[in-house]
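Okay, so here's just one chain, in structure tokens, the form predicted on its own.
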Amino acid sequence: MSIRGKAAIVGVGQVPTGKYPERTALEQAIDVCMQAIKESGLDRSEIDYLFPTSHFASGRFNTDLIFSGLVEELGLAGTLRGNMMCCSGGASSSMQMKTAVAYIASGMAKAVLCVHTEKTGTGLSGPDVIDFFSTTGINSDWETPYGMHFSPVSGTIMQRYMHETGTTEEEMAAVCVSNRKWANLNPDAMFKDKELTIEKVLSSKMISTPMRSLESNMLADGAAAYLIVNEELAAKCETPVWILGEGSCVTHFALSQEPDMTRFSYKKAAEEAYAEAGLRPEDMDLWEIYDSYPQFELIALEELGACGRGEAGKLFLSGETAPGGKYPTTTNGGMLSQGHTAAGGGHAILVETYRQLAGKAGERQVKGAKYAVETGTGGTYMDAQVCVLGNVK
């Protein structure tokens, strides 16, 4: 069964990303959910299901989310049909969205509210956060005992990609600069007030050859929500953004078992998404790519069909992916510049996709944007999740 045009995102919410010790995870969640409901113009009683995703900074709060702690705070008790946690790491936003669309397309629901809230910027400190986030998602039997953690994961993939494609250090650094230019226009971005140059990136500390410190993401506090509804409710809303096609593929758990760490399965997933949407790469106005490290934007941009193998770095270096360019990419600044909120990096990108297609992206608005391709991935890039969205069916 095709999902094309069966459901639409009609409202989103987001709080600024960064370090906000005075802001609780619950407060963030309530805030972004109410923003999404208000923007939709719908009554909260029309929501059938609430899908929170995992919260890593506090196991107790995560359990509260599982057991409907947010339901009462939103005034949904008594009208909501179900509360279910849906998590697959950085791919959580994609899996929430696809599950919500399936509920809607089957007739089980007419409206589903998806939310993420995290305190990884201030909720964990010292060795706790370092140990947890450096090894989570890495095989504890065969990889972590030998020193593998996320920095060498990134460095290994970056080095192999540069070797195979001839991508230069300058081109890799240009990804970070492009993302920062978008973040400078994003009031919710962690690094909205900090300029970045290729020279500054290349002079930063080497973390895991050839990756430098300014090519790594920064953990932060943040939250985002989006409301997905059926066609009937979407007709009542001012700016629905339609889910037109999706594709996905899980390739590994341990990175050592990934058959091609310079491509993953983005091409396969993208072909599925484009086919369902009835569109082609040439139709895309926006490339909203899950980043976390710069090489993943390069890999995805090529595999999604924006350019040929080994050409993405040149696009970034030329400025074509930055504001005013022909290939606007990761227009919220991504995890490299908006900030990394654990499972919420994909949520921020999906919220940005909605805002761009709804014409609500402020200074960074891409004029005339009609279609976008958006991605997510979890763990050590265990899967490729691709979605095509549009402001028309």
The other form holds:
Amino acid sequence: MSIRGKAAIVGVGQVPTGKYPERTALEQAIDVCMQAIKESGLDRSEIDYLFPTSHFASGRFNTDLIFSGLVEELGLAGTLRGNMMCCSGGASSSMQMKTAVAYIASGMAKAVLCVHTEKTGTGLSGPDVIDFFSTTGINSDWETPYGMHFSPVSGTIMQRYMHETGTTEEEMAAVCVSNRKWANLNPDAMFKDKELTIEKVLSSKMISTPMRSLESNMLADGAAAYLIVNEELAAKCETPVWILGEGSCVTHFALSQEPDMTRFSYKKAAEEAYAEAGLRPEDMDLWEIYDSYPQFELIALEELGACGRGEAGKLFLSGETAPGGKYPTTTNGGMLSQGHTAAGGGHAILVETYRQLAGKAGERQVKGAKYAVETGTGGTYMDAQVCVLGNVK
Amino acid sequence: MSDTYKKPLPEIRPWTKPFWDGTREGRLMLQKGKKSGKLIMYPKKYSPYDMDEEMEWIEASGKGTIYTYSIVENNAPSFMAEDVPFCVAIVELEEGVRMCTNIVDTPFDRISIGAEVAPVFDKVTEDITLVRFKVV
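Could you switch over to the form predicted in complex with the partner chain, since the one displayed so far is the form predicted on its own?
Whole complex next, starting from this chain.
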């Protein structure tokens, strides 16, 4: 069975990403869900299922989300058929969407609301955040004892990728600059008001060689939601964005066991997604890549077919991925510039994909965009989740 | 060796015990599938290659090369703070499997992808001897 065109995103919600100590996780969640429902124009009683994803800053609030903690606040009690936490780290957004589409395509659901809310910007202290994320997604027997944590995860991958492809540090830094140019046009981005240059990136503090601090993301508070519905409900909505194809592959838990950390499995996942969509890389107008560190945008662009192996760095350096370029990439600014909200980087990129394809991306709107390829990945890049979306079926 | 070793330690599980027994004796042991003939690192309860195959243990030569590495200079987690700067690496053993480790007893400017390494058995507690490597 193909999921092509069986379900559409019809509304999204997002609060600005950054440090907002006064904004609680609950309030953020309520606000983004209500935005998504209102944008769709549908009655909330149509929603069958609510899929919250994991929340890291508070164990208590995470448990609330598991036990229908949003249902009363959203006025869904009595009409909702199921509340299920759906999480896979940074791939959560992709997995929520794919699970929602499967529920809809099978006829089990007609409308599914997916939500993420996080307080990793102000809900935990700085050292606590470093310690928490230092063990999250890392193998406790075979990697943590050697001090492997998120920075050398990125450092080791970047080192190997540069070694194999000849990508230069200027090209790596150019990814961060491209992302920042998009973030400068995004009112929801954490770094919307700060400009960035290659020189600034390359003079920033070394964190874990060859990765510098401005090549590392910044943890933030944020929340996002999206409403996915069946064809019948989508027909009543103004700007449905259709899910046209998906591909997936999980390759490892321990990073040392990843067969190829300069490619991961994006190619396999992308080929599945393009085939289901009946489209080719040349048809894509947007490259909405889950980043977290710059090398992942390079790897994904190459493996998704935007350019050849080792050519992505030159594409970023040429400006073709930035606003006005031929390969608009990670157009919300990504986790590097829009902000990193734990599992929420994927939600932000999916909200952006919807906004671009619905023609609602404001100053950063890519004119005439019809099709987008979107990615998510969790842990130490344990999986490749690829999706092709379009504003036409 | 120290009784006050405070860093995270691996848990010894029934199917990983032969590995840790080996490192205590200065031997790097690898699991091998008896039917598939394939080496398995890190050790598993069941073979990832054949659910029904039995596994045996063989001693690795200890020779390997650096597949990739990173030197942590800042923002390390608190349990590694006193070690900064330190080198985390993934080493590819001569036998073809890879493992996460540290490069120690080596000036940082001698660490590079492809550099040949040899094991350094580091007895951190009575039970656990971690396998780190040095460039040879």
